[in-house]
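Starting off, we have a lone chain in the form predicted alone, written out as structure tokens.
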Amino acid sequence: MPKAVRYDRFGGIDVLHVAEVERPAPQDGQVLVRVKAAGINPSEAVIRTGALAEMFPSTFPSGQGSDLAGIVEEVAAGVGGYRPGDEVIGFSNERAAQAELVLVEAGDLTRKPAEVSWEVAGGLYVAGVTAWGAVHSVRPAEGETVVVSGAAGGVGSLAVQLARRTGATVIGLAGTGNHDWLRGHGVIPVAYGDGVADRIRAAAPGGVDAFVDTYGDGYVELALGLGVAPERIDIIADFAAAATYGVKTDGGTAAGPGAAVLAELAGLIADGRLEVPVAKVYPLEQVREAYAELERRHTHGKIVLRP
């Protein structure tokens, strides 16, 4: 029987386990994918604690995960465009991606370029689409300056690269251990912590035009204090601050159809124009260890599960 990540109640990482489940059968419009890699994301950890139960109600036992890449195993009758053996990247809206076999709507898949590794492809959807949406939301342009907080994280490391592609000057807030990587991607690194506003002003004497906050914890107030207009601030974590100050929360919604953005991002990766750092890969059975690593919030890039 295939295996899948499950939890039977809200809680910490201790509620996670890997269970044997029935083999899924594709219905109208669905494709059965044998997963080769599945990414993990902070939002999944928050949903699992029950903190977002009103927004994301759960039925137990619950699965987990959206990001996936794998090989088409079976296709429902009437589904065109895919056949067994095809290598694909996609996402599940059913919290089911962290498993050996996953049902995916055909419209939520795109083909995986051969040049894109399984680990990169499997962790691409949430971080990639969120970064794409956040950057497009604040509309950086050539000659402008945009700041990205959490610039070495899963979303931030993609956001800085996508922002650079617009021709804007990009300042990335990150720990000093990630500054060389940021410089290597054309980003001006600035250390976070006490005095960060002064360090940003020194790095951007002409001022800051836009701000993408991937971390939370006071960065909206920092952006406003730097003179950034609320309509050019986009956040993906601090929704209370967004409600208070009227800044944007478009990271997960501005991208439009997810599969189309996935295809665009995969093409950039295949051509060597976008890098997805992979911090660590864990076997599916070590899902607890993977989330323990994630919740430390100091990894450079994505953490990925391999069934």
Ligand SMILES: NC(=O)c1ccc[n+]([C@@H]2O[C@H](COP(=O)([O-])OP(=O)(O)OC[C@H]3O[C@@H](n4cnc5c(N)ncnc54)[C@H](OP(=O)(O)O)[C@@H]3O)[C@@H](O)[C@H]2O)c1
Second form
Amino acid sequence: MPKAVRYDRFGGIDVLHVAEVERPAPQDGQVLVRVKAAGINPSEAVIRTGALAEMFPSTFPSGQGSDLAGIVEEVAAGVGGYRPGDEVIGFSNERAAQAELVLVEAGDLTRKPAEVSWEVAGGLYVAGVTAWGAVHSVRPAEGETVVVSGAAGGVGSLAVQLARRTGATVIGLAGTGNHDWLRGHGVIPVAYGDGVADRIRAAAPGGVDAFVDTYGDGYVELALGLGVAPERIDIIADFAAAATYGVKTDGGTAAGPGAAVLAELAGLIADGRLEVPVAKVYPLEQVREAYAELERRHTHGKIVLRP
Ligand SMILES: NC(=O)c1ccc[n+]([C@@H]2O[C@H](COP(=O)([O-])OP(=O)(O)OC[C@H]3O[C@@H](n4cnc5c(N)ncnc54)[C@H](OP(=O)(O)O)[C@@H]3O)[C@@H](O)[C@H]2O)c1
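Given the form predicted alone, state the structure of the form predicted together with this ligand.
Then the entire complex follows, led off by the chain already shown.
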């Protein structure tokens, strides 16, 4: 029987386990994918604790995960465009991606270019469409300066590169261990912590035009203090600050059709114009260890599970 990540009640990392489940059968419009890699994301850990139970209700046993890449195993009758053996990137809206076999709506898949590794493809969806949506939301332009917090994380590492592609100057807030990586991608690194506002002002003598906050914890106030207009600040984590200050909350929802954005990002990766750093790859059985590392909140790029 195929294996899948499961949890049977809200809780900490210890509720996660890998179970043997029924082989899923594709219904109308669905494709069964044999997963080669599945990324993990902080929101999954929050949902698992039950803290967002009103916004994102759960039923048990619950599966987990949105991001996936794999090989088409079976296609429902009437679904065109895919055949068994095709290599695909996609996402599950059913919290089911962290498994050996996953049912995916055909419209939520795109082809995986051969140049894109399984690990990169499997970790692309949530971070990729969120970075895409957040950067488009603040509309950086040539001659402008945009600051990205959490600049080396899953979303931030892609947001800084997509922002640079607009021609804007990009300042990335990150721990010093990530500064060389940021410089290597044309981003001005600035350390977070005490004095960060002064360091940003020194790095941006002409002022800051836009701010993408992927971390939370006071960065909205920092951005406003730097003179950034609320409509050019986008947050993806600190929704309380967004409600208080009227800044934007565009993440994946602003990115448009997920598969189309995935295809665009995969093309950039295949051409060597976008890098998805893969921090670590864990076997599916080590799902607890993977989330323990993610929840330390210092991941550079993506953590990915390999079934
Ligand atoms: N709304 C949406 O659509 C959406 C979608 C995806 C994610 N999210 C949310 O966005 C957030 C980021 O997600 P992610 O996947 O990018 O997480 P992640 O990969 O875990 O990001 C961790 C990053 O946070 C940085 N960091 C740690 N302490 C910091 C501090 N005090 N100031 C600034 N940065 C700090 C780390 O930087 P260093 O390692 O350099 O210290 C690391 O690069 C999460 O809260 C997630 O739930 C929302």
